[in-house]
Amino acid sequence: MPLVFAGVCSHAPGIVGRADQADPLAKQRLDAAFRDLRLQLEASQPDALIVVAAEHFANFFMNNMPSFAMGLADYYEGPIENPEWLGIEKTRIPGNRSLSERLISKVMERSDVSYAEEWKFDHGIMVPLHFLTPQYELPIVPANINCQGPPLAPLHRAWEFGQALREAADSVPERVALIGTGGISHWPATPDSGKINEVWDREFLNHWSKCDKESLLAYSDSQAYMDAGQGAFEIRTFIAVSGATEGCPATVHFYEPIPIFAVGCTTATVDLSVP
């Protein structure tokens, strides 16, 4: 069945453990974006939700860190994280082993994966469930996207991998919804934790909402870690997206940079509607 939606979220940690730290103002905000993206969400009737993640070291480290991984089981647990810090309590996430092994065996055909029967959700996934499918109901395939170090994967695999995934959901009866998370200007676990470059962000945010490819792919790696900190790598979820929803508009919904969650926090759906 195709795809029955597409988004993309911020999943910065402080969204949740330092919510009280926020711009009461611009808390709320953010809350009902998210509740929008939500609504949204449920509205698609998804029977399951595939979320493109950037890991952060939790289940790969760089002894063993795939470019590309889907997760392949009936549950999952999160956050890995201690929660009185993240601000979410340990839980089970359904998954769907089944679905899982059918999408993983079709992105196969066209693109490298790894996949994994045991997977901690880190923050990454975690905050985006806490706030769109806070019950915990709806299955998860997981799927990341190596955005830590080197060797990362070029920007056009990326693009591919979104492909690839899109092919796969279409070709299940399951509805399947999808969504990518990550940063994308931001210095995380450094110095310049709380900057935010809003002029570079906005710029990537007109390139994605346009389906861009050209200017989505011709960022470089160099220039975004100068411009944007290493936490840009993390456009590669947003990038994955695009490819699965090639020649669709996007709407960014909210963008607002809120320094104490250090991230520019965004939500944005795209109008699968259009061919």
Second form
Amino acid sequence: MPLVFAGVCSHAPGIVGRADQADPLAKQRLDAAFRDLRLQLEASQPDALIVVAAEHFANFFMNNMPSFAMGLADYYEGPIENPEWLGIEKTRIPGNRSLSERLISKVMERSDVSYAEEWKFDHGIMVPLHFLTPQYELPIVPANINCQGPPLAPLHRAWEFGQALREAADSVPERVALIGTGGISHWPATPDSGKINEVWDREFLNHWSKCDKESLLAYSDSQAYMDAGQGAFEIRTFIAVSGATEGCPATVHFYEPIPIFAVGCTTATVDLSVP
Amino acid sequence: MQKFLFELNRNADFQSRYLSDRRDAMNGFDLSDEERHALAEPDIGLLFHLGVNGQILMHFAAFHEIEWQDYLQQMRDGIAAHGPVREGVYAVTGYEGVDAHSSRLSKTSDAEKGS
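So the form predicted on its own is up there; where is the form predicted together with the partner chain?
What follows is the entire complex, opening with the chain shown before.
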């Protein structure tokens, strides 16, 4: 069954954990954007959701760091963080081992990917699920791109990983949805947390919404680090979604810098009706 | 040092052991005296200066119930007291500090508006 949904969203822990410290109107606008994204996801009637995330040393560490990894389990746990700090209770999230195995096998035909039968979700997946599948009823297939510990896979490999995910999703009978989650410019968890380069973000989102492969792959980590912080390494998750939806335009439904959330909060979807 | 925090952040039993005897929990990890001190206090500013990734450090600070703004300030104080980040991703291109970052970003933004 062809991919039924594709989009991206932010995952910063402050979106839930520090919700009470934000401008209430800004928080309301972001909540409405997440609600609309959830409704679009639900309207696609997915059987499962692949979440392309940027894990943050919750499962993968520098002793054994995969560039790309996918979950292979019937359930996962999360959040790894202190629930009071994150504002999300610890819970069990359904997976689908059979589906994961078929997807991973297909991805392996064109992209090297690690797999994990155990996976503890951190805010990178839990915050999106908190808004998009709040009852935790939809089976999740987690996919991680190393955006934390250099050396990082080059951007064109993130694009190709997205293409491999798309081929895999299209090859199974289930209705598969895809969401990429990451920050654009941000300096998460550092003294510069709260700084957001809106100009950089809007230029990136302009390229992303046009699925402009040449422009997207022209970013360099060294320049992105200088202009947009180490959090900008997470553009790999957005680029993977572009790779999965090559040729399709996308719409940024919401973008607003919210400093206490430490990121320019974003929701967007891809128009899959365009070949 | 980061391996210790990685294990601590994801293992509830290890967290209990750390809470009962912080230094005993460090046995088996290759740590300098400075690192042991920073982990036992905990000294968030020194840990950041030594190169602990913020994603790991953020969880450790939350575990110690350090408020968000205090966590940010302790990192700033650590840079002021000890100097730029020594190792890790923040030292890849040289961590320049909050004021220098803000100044450069402002110049970049102004240049783009003028172009």
